[in-house]
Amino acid sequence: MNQTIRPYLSRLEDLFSFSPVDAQTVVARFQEDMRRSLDGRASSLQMLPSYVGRPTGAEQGCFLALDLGGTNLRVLAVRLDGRGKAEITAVNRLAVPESVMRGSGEALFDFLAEGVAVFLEEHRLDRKQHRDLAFTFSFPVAQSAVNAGVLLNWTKGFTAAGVAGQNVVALFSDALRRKRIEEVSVTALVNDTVGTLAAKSYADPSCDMGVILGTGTNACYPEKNGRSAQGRFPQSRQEMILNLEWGNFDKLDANACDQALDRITLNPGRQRMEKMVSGMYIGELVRMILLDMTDRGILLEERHKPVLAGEQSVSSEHMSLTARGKDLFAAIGIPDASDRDRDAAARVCRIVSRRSARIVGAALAAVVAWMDASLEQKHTIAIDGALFEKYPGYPENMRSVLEELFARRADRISLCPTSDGSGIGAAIIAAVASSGREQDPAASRKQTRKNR
């Protein structure tokens, strides 16, 4: 590596450093935003109520889940044995046609209901047996009960008319009735983070955080009743899972690279933590740094610039290749980069990914310490997402922050990969909610009238 690249990378190391003191500062700022949100004051953390608590592990029976995560639809049956074991007994997968994504809202929900009808028929499930269904709906929703939530706006290419501003559970329930599927009730509307927590905590009572760490990032945890001053516990219960929406946390110190990235995004000024952490954005940070190095004449050649000029041409998956000793440049269409250039790219990826993981580690520490300031108990954190599961060294960089902050007490925190919160976890949430105590009374009364 020549003398020109070395000082650049040294400055980059400083620019992306995240020291133990920085981590302590973030913990304090994060907890202050948690406190402000719970008190009803302005905060970058939304702390959205899920209207449901953690499972006990004793829930049992067969529950359905419908997962609309984008262009694909899944319908699942999940059996809970009442002893902490959950098993998918049947699953169907369907592609959502573009015409359905962009047609009428009624057509979209009729498509979902038809997916349930086909599932029941193909798997020969008894149509006389009542079944509770959890609806995983991965779009921005303002939830008002465990079985009620209003779509704020469509994302991911959906534009179905007449849905924004409406209760999506009511729309789905109406579609089920139109298809004469009387035996299925939508008892829970589920966020994938909450589902991740439920999927792990069903078998492990020490699990008290759910985290998404992939293309995007988010987290949830169970808040104790009595700490909230704003009536977030409408039912008499000891705890409720709160969705932090921590991707929007904005008390991190952004450097010049972060600011440049923020300016070219569709939502400048928002989702600040997500833009410093998640898989959707850290590849862009690396791309912009490599392009800057090329513009300065210290990396690659002029003819290579068009590849790096394309937004999203570098992904977190490409970055992870360098942690395995592979060639990032070959993966993005520059097969003739020099060894010096490849080594420089690998170091840039290491710098950016390490900061990402360390920020997450500090955010985890903030939430765990909020729940248990002295770390007297064991805390298991359920984590779903490719950054955690597939990026070599990423979990270790997260844990290093926990060890710096908590020393030996960090051993009481376990980071556990947990998949399919949108399926298994959602079904578990349906089981938790199925008693009816968590339900929206207005929705329940409306459903009763329809069934008469």
Given for the second form:
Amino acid sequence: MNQTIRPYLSRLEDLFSFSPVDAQTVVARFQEDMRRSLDGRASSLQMLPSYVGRPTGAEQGCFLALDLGGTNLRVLAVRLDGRGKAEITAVNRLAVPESVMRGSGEALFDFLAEGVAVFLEEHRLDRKQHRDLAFTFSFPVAQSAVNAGVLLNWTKGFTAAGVAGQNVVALFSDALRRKRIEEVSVTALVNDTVGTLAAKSYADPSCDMGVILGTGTNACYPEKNGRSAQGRFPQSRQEMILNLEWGNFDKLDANACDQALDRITLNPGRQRMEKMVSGMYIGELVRMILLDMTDRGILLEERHKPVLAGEQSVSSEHMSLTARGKDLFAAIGIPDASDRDRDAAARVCRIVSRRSARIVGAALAAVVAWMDASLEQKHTIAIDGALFEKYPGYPENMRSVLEELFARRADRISLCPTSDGSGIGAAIIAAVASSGREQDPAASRKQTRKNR
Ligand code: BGC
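Which structure goes with the form predicted together with beta-D-glucopyranose, now that we have seen the form predicted on its own?
Below is the entire complex, every chain and molecule, led by the chain shown above.
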């Protein structure tokens, strides 16, 4: 590596360092924000009630699930056998076009309802049979019941107009009726983290945290009743899963690259942790750094700039290629980069992804220690998302922070890849909800009238 690249990269290394001391500071700040939120004071963490506790494993039945959380929509049929086993019996996947993500709310919900209509038809489901549907809607929602909740704000590049401030279950149910789908009722509204926790804890009672590390990032955990959370959820239950919305945590030290990225996003000032961690943003951080290096004349050539100037031209999938020894530049349309350039890009990816994983490790440690300060019990953390599952070295970087913070007790924390929280997990939540206790009374009344 030549003389000019070397000092640049070591400065970058400093800028993106996240030391063991930083991790300790973050744990303290994170727990302080958890406390503030539960006490009803201003906080960057939302701690949103889900109106359900963890499943027992005995939940059973057949459910539909609709999963909207990023650029793909999935419609699924799920069967739960009541003995901790669950299977997906049918699934359709479709891409959500950008025009739908950023158009009108009505068009977005019509798109979802159309997805259900096509699913019912393609899989020849009996249109006379009543079906409960779990709606995985992975955005910050203030729920007032397991089947009702108001979107607080969009994240992950969605901006569909007229949805923030509205009950998304009502908007979706209206769209189903517009499509004449009368037999489907939305019985549960589920965040993907909650679905992930449910999917794992259905068969493993030691699971007490759900984490998403994909396009966006977030986590949930079961909060014990009576410990705090004054007035935040009905006192009659033993525990309630709280959705932290940790992507919005804003007590991390953001560097100049983070500030520059935040400025070009659709939601500046918000989701600050998500912008340092998640798949949707870390590729952008890398792209901006590589472009800066090219601008300074220490990487690539002038003619390569247009590729790097295009927003989203580098993704976290591209970054993970470098960890497998592949060429990032070839993958983004620059086939003639030198070995020196490739090595520099691989190092930039390592610097950015390592910080991402270490921040997640610290946030995760904060939540585990919140539940069990001296780590007396075993904790299984259900984790879904490509960063964790497909980025070589990412889980190890998360673990290194747990070991720095908890030493040998870190062994008590297992990080478990868990897929299909937003399908199977959501169906489990629908089954938990079908006891009827958690339903929004207004929505249930409507349903009872309709079923008569
Ligand atoms: C959303 C969360 C979601 C996470 C992972 C974030 O942008 O605000 O609700 O759980 O992405 O999908």
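Positions refer to the first chain, counted from 1. The term rigid core refers to the maximal set of C-alpha atoms that superpose within 1.5 Å between the two forms. Here the structure is a predicted model, which is why all the values come from computation and not from measurement.
- Comparing the forms between these two forms, the C-alpha position of S414 differs by less than 2 angstroms, with the core used for superposition.
- In a rigid-core overlay of the protein, E284 has its C-alpha displaced by under 2 Å between these two forms.
- Once both forms are overlaid on the rigid core, the distance between the two CA positions of A160 between these two forms is 2 angstroms or more.
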